[in-house]
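One chain is shown next in C-alpha cells, namely the form predicted on its own.
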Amino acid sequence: MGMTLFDSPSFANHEGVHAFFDEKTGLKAVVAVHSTARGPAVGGTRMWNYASSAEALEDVLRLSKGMSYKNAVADLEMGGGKSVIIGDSRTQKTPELFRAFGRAVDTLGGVYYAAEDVGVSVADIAEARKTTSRVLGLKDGPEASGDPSPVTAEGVYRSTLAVARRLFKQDDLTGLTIAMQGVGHVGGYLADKLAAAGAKLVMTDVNTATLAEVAARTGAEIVAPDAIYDVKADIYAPCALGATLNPHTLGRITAKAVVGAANNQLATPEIGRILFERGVLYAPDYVVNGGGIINVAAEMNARQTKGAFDPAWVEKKLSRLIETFDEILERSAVENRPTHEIADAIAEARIAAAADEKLKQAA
C-alpha cells in the first residue's frame, strides 16, 4: 500500500483521524474529525463490509470533509466528521458492538457527535447512546429529531423549484418532466411533492414494490433501472446511489438540469465542470440535499439549550439554504463558473471566517 494517512490525497488538513479497536465485540471504527471551526463535528456512521482498512480510511476522510462542507453551506453551528464501522450491517451487528461503538466516541469528549447513516439504523444509534451523550438521531424524547427524510425531500423540491423559476420562468412544475432514479425513503417523498407542483415524473428503482407505489400515487411512467439516462426530461433527479454522473452517463443525459438527493453525484470533480460546460445546470448534492443534516442540527440545538426539538427553527435554516442555494446560481452564471466551485468557495469561506475568530477568542 505504501501510503500513510498525511500523505492521502483526501487527508485535507483534518484536526484529527481517530482508530478504535474493542476486541470483545471485534469493533473496528474509524472517526474522522475533518472540521471543529464552525462547532462540534458532526456527521453519520457508516457500517460496510470494505475490502481493507485502507478504503475505510479513505472513505471516511472524504465524507468528513464532505460533511464540513454540507454543514457549512447549511449555516449550522457544527464542523464536519464521519465514522465508519469495518464489517457486515447484515451478519455482524450485535447491541453490544453499538455500545462500544458509544464508548469509543465518548472518548473524543464531545468533538464528534455521531447520527445515523448507510447501514446503520436508529435503533442503533439507541444503543450507542446508552454508552455516550454524543449521539444525534433519536426517535423518542423532546429534543428527538426523528426521520429527516421529509426535510431532505422538502429541501430537494424547493432546489427544484428555484431551478425551474430560473430556466424555465416559471413558478411550478407544470409540463416539466423529471427523471427520478430512486424513489426509496426521500425519493419517495419528493415523488409526491414534485407530482403535486405539476411535474410529469418518469421513475425507476431496484425495489419493485415500491416503484410500483410510488408510481401508481404520483400518475408516473416506470422504466428499467438502466433507461433512466435516456429519458427525454426536463430534469435528471438521482435519489439513489453516488457517482450516477460519470463519463459512461454523461452521454446519455439530455435533461438541462440536475437536482437530486443523492450524496456524491459527480464521479469525480470533473464532471462538474463538464456539464457546466454543456450548458446543464447542476445543483451541487450537498446544498440541495442539506435538510436531512438541518433536521438532526435543531436535535443538537435542543440538546444544548436544554429545550425541544422546534420544526420553526428547522424553516428558518431551510429557507436560509435555498436563499444560499440562489446565490449559488446567481454566482455561477455571473463569474461563469460551475455551481460546484461556487458552493465549495461559499463552504470555505465561512469554514475559514469561523476559524480565524475562533483564534481571535482563544488570544
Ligand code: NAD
Contents of the next structure:
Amino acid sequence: MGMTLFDSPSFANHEGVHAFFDEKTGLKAVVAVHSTARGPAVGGTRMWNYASSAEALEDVLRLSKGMSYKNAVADLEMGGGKSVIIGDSRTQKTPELFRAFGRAVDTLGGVYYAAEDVGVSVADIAEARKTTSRVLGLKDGPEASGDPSPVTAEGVYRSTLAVARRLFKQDDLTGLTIAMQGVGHVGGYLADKLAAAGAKLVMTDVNTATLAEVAARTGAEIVAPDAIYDVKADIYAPCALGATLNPHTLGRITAKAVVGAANNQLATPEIGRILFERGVLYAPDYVVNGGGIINVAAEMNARQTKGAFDPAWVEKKLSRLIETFDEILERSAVENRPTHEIADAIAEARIAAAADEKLKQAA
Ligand code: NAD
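Show the other one: the form predicted in complex with nicotinamide-adenine-dinucleotide (NAD), since we just had the form predicted on its own.
After this comes the whole thing, all chains and molecules, with the earlier chain placed first.
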C-alpha cells in the first residue's frame, strides 16, 4: 500500500503514463505507453470494474509492457502500450464515454493507438473513432482489419503443428489428444483446424451453448470446466483466461506441451521454469497468439500508406512469426533454457536495438 508509480515493480521504465478524467461522462481512463522505440505504441483498451485506481494502474502497466514484447517478437514497426477504462462494461457504457475516451487518446498525438480488448467492442471503437483517428480494429472501410480471431487461431494452429513435429515427430496431429479450455472466438476457429488435422479434442467452456455447438461439429468430448486440468492429453490449449498455469494446476496437468491463445498463461515466470524442468514444452503465449496483432498492424499500414488492408502482408508476417517460434524451440533445446526466457530475450534485444538506432538518428 501507498506504493507510488515509479516504485511499482510493473513500472518497468514506461515512457509515459497518462491519466484522463472527464467530468461530464465520468470517464476515468489510464493510457500506459511502455515503449515507442519501434514505432507508435499499439495495444487494446480494456474496460473493467477495477476495485481501485491502484489496481487499474497495475493492470495497465503490466499489459502495456506485454504489448511491447508481443509487437517486437512479431517484428511489427510498433511499440507497446495499453489503456484501461475504469467501469462496468455491462452497465456503464455509453457512446459519450467512448467519444470522451477518443478525445483523451487524441491528445497524445499518435504516440498511442487504441483497439478492442476485454469489455470493449468494435462498436465502442467505432464511437471513439468519431473523436480520434488513433484507433485500430475497425469493421468497415478499405483499411479495416475486422475480427482478428481467425488469424490468431491460425497462428496457434501452426504453432501446434511445429510442436507436433518436434515433440511427437509427426507432420499432422493424428492420434494426439488436445485439451481445450475455452472455445470462444479464437478457440472455436482453432478447434476446427485441430480436428481437421486429426487431433482428438476434449474441451470445456463455461458457456454451455457455445461448447455444445463447437463440440458437435468437431466430434469433441466435453468435460466440466474444472476437470480440464485432469484430462490425459498430449497438449493443453488454454484459450480462455490468463494465469491457468499456476501452483494449483501444475500438479494436475500431465500434457507434454502447452500451446494456446490465452494471454498471460504463466501465473509467474517461475512457473515457466518449473514446466521446463519437468520437460513440458511451453509455447510462449505472446509469441503464438501474435496473429491478432499482426492483423491489426495491417490496418495501421493501410492507414499510413492511404491504401487498403493487405491479407498477403498478414500471411508473410504470420509465417515469419511461426519461424521465430520454431527458432525459440530450437534455442530452448540447444541452450537448455526455458522458452519464455528466450522469447523475452529476443523481444528485449529488438527493442533495445531500435532504441539505440533512434538515439543515433537523433544525434
Ligand atoms: P472469447 O471471450 O471469445 O472466448 C473465451 C471463452 O472462454 C468464452 O467462450 C468463455 O465462455 C470461456 N471461458 C471463460 N471462463 C472460462 C473458464 N473458467 N473455463 C472455461 N472456459 C471459460 O475470447 P477470445 O477472443 O476467443 O480470446 C481468448 C483468449 O485469447 C483470451 O485470453 C484473449 O486475451 C486471448 N487472445 C485473443 C486474441 C483474439 O484475436 N481474439 C488475440 C490474442 C490473444
